[in-house]
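In structure tokens, the next block holds one chain alone, the form predicted on its own.
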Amino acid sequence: MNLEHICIEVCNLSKEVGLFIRTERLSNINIQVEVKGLHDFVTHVDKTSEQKIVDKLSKILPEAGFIAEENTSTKKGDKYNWIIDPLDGTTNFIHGLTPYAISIALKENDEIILGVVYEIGLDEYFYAWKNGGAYLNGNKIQVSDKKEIKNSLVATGFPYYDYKRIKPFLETLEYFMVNSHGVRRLGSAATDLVYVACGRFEAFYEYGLSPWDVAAGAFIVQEAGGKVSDFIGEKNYIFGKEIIACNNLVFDDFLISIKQIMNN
């Protein structure tokens, strides 16, 4: 299997799909808007970029099944299975507002292997495969080299439906407001991991996240030498609703951090 050929043929189809989401947004003074669940919502094009993805995707790899957020496909593949967010930062969408993005991921087994994230808003496309670094429109791109969180930007989630932690949730935001460069809430998941990958963040941290909202972000920081874990250091951030991204520097005081706070 040609792991670029694929990435790159995946990252041709996040700019055709885009465009299809850029063209509605620009069209479309009022969004029709379905509530799937507390501030939990879908539209149209949530819908219609999803199968289109889906039925790209079954061309690049018939053998593949999806985990895809609005179910267009169950199929389940027996090695190779597609984890798609066809519009990461629906709210911000909704409203007009940027960054939302495309981020498809293959994994193999229980691997990640290839990842795509397209952030719409400024034609950004950030893609990764397996041992073959990461990459922004075709340059080559690495985690930022800051050393000390207090020197660090951090990005975070704030949560749409799960608030049995939002008490020592809130205590990490008073203890980066102070201890960091700032904190940033960007509305796309997706978004702040490829920022991370890219150096524009040092740290990302978010919990009550979904396979399809992390997978392909995720894997795109290893790729650009950064480190991922869950709230406890562990690997279980793709499926396990937590997730920490960090450049490899900043990484193991920020879990501390982490660690003290929120798993009290």
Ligand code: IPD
Contents of the next structure:
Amino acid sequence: MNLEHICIEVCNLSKEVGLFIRTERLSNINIQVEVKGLHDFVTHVDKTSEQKIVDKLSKILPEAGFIAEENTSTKKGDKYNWIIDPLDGTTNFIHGLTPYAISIALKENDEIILGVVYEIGLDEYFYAWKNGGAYLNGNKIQVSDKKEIKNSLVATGFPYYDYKRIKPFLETLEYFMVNSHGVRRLGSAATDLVYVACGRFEAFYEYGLSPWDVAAGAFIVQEAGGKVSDFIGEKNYIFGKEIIACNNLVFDDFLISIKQIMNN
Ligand code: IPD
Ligand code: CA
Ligand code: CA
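Just the form predicted on its own so far, so send over the form predicted together with this ligand.
All chains and molecules follow, beginning with the one already shown.
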């Protein structure tokens, strides 16, 4: 299997579907919004985009199944499965804000081997394949070389369910407000992760995320030289609903801080 070739095909299909998403945004002043849950929204654009992505990926790798947010296909593959978020940052999209992105990862058995995040607002596609390095619009990218939290810009997302952990989470915000360059909440976890991969952020953490939010971005961080774990330093960050992603130099200190505050 030529992973580089598949990766480029996935970038091209993301750009095509991204164009559809951007055009819908510009031509529909009032996008019809369905409420999936409190603070959880979906539009016809999320669903149509996913269907387009699934149709195209089915041609690229017919034997692969899907783990896709809007459930347009529930086919399961024996060895290969695509993990898809057709629109990460729906709340931004609805409000006419950026960033919002398409996130697509390919899983072989239990391992991610390819990831593409296309951030539509700035027309930036981030991608990586196993042992091939990570790229932004054709140029190789790397995590930043900042060594200390005090010199780091930190990204996170605010929980919209599972409020039981909100108190320690608010403490982490206080800690990083005081001890880092600052904290950002962009509204697209896939974008947060690829911004760590290209050195715009030193660190990202969030709990309550789903596999389609993180699978591609976390893989791209690792191919760009960064480190990823759950809140206790283990590897259960794709299905485990909590993730830390950092450059390789601040990772250990960042993990200690999160571990201490979030697990108290
Ligand atoms: C959301 C975004 C957001 C994060 C939420 C996710 P969606 O994805 O990634 O940044 O904080 O937890 O659910 O719903 O826009 O695909
Ligand atoms: Ca998402
Ligand atoms: Ca989504």
